[in-house]
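What follows is a single chain, given as structure tokens, in the form predicted alone.
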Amino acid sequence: MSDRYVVIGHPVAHSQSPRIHSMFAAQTGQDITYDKLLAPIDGFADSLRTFISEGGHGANVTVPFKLEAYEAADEVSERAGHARAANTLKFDAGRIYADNTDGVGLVRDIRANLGVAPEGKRVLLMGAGGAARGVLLPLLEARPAILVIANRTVEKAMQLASGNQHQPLAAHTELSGAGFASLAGQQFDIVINATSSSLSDELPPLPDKLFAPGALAYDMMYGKGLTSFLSYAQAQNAALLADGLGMLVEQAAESFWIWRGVRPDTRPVILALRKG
């Protein structure tokens, strides 16, 4: 019988994860099945227990359950601990191991697929919620020269930037939190939108001339066409525009490696998804 995996969320019908992991399995010869599991808003823990009792081997977790996935774990990775959220669960001998692969997926997409090295760069991370928390540690591990977290609520950005767990890494990076208004006059080499603004086709109140020559504009959301942020970046002469599809595939590849001990080739999968 094939080893069973699922993506758990609410909603979950739109998820590309089954298609991605099916391509990974075919490419690597792994015998797995991967399905979608719609959990009630107040029923994540019960849905998870049922899936484990039925012989499930692991799960990806999407909104709004990443915090509950973290809290359900018996053991958590450093990445999940920093993010206080998990998107990958592995079940072994009655224990739940939790990891967060979002940040490594983001950094791998930027470095390997887009050809931009974060080391020594000036990076702006927009947002201070769960998406930003999930990617902050891997971004710091990439050793940018400057990393500014900007948010509408300045206190949240400053709190995320000042977390004690980030201080050892911040020795290599000038890490700070700010409001959007204080970005005026600054320029960045990599600007990452980790807010939910693109879901509502809105744009954070960004100043002009934010993008340095050759800058990358990266929206963690993905879909057909440019998001409002990427349209703004294009009008502001950002040199490179990217949505979060590559990050989606790269974080899935990290989950696949955690589960199966095999690292798939992500490029043909990204190309297949781009084609529709």
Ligand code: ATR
Second form
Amino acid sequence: MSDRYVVIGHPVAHSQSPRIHSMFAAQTGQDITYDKLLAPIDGFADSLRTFISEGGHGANVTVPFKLEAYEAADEVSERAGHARAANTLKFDAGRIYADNTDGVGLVRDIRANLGVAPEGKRVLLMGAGGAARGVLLPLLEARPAILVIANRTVEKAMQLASGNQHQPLAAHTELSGAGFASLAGQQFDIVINATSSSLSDELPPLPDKLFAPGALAYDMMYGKGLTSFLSYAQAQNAALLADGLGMLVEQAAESFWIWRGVRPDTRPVILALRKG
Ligand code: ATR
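Now show the form predicted in complex with this ligand, given that the preceding structure was the form predicted alone.
In what comes next, the whole complex appears, and the chain from above leads the way.
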């Protein structure tokens, strides 16, 4: 029998993860099945328990269960602990191991697929919710010179920044929290949208001239056409525009590695997904 994996979410019908992992499995010759599992909003723990008792090997976890997935674990990775959220679970000898591959997926997409090295760069991370928290540690590990976390609710950005200032990693990076208005006059090489504003076609209130020459504008959301943030970035002459599709495939590849010990080639999978 093939080893069984699922993505658990609510909703989950839209998830591309089964398609991505099927392509990884075909490419690497791994014998797995990967399905969608819709858990009731108040039934994550039950759904997880049932899947494990039926012989499940591992799971990806998506909105809104990443915090519950983290809490369900017997053992958590440093990056999941830092994010207080998990998107990858592995079941072994009755124990649940939790990891978070979102941040490493983002950094790998920026570095390997888009060819932009975050080292020594000025990085702006917009948002201070779960999505921003999930990518902060791997972003700091990439050693930018400056990392500003900007959020509509300024205190949340301040809290997220001050909670990370004592990390040894922050020695390489000037880390701070801010509101959007106080960004006026500053320029960044990499601007990452980790707010959920693109979901509602909105835009954080950004000052003009935020993008340094050659800057990358990155929206962690993806969809058909440009998100509202990427349209704005284009109008502001950002040199490179990227949506979150590459991050989606890269975080999946890291999960696949955790489960199977094999690293799939992400490039053909990203290309296939771009085609629709
Ligand atoms: P997620 O898990 O997607 O991060 P979240 O934890 O609810 O979801 O956080 C949403 C983030 O998007 C927050 O940083 C939120 O800003 P506030 O903390 O001020 O609420 C941000 N956000 C959502 N809509 C926004 C908008 N229209 N403009 C600016 N920021 C927005």
